[in-house]
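Next comes just one chain, in structure tokens: the form predicted on its own.
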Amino acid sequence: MNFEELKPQVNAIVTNTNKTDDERLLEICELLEASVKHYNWVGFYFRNGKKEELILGPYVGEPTEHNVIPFGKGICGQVAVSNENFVVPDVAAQDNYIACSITVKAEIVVPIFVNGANIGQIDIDSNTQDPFSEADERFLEFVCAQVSKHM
């Protein structure tokens, strides 16, 4: 599917007050992975308070055991700290990767901001090898800043 045609769904889904932020962001989630082909896991980790750790939020895709992942650790935990996009062509080639499943091969990772602060961040895997384009990048700066303006 065209991520332009993306757009109003995730709108229509980040306003729906009717439902609760885990709700919305579950069903983000879903809609991403069921419509992007090479979106295999789609899940969000958030800042735990003022610890210098991320904490899995709602997700789809095959469970995973890093609920709880260090800043700086890993490619969740690096976006933590450098406050920029992540991609990852191939992680294989990666040494700070934490790896969730062997069938994994890419990843892409973008921070959600609120008021300036990094509060967490889409994390996205592909068991396709360098899927990832600048339109998947931008693409998810939009989720990301609409999960920041309306959640």
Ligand code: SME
Second form
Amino acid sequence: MNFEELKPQVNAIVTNTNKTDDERLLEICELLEASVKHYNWVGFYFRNGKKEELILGPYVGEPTEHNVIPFGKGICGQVAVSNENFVVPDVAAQDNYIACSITVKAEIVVPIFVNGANIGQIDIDSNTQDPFSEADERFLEFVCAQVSKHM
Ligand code: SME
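For the form predicted together with the named molecule instead of the form predicted on its own, what are the coordinates?
And the full complex, kicking off with our chain again.
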């Protein structure tokens, strides 16, 4: 399924007020993991109140021990500080990287902003090397904007 076809489905999930925020976030993870071949682990991290750390939210994929990530640590922690997308074509080439699974070859993290504040992020791991393009970035920015707007 292509990204343009996924957008209305993402919108339908976030606007379903019969479900809790966590249920809707998990549904987004399930949709993305099932629909995009190169998305093998899909999850959300959110800032822990005013603390400079991220807490793992809903996700789909292999269980991870990294439920808490300090700001600055790993790809996720760096995005918490930089406020910018981070596309990693080859995780083996990154010094500041937290490995979750040996099958992971690439990662993309896109921040979520609410009123200009970076409150969390979507994190995607891929078992394919160098799979992400600008189309992934634009699509995931759309997903994050939908989460920000509706939840
Ligand atoms: N690889 C991430 C850690 C989170 S896992 O991918 C689920 C990082 O370096 O921040």
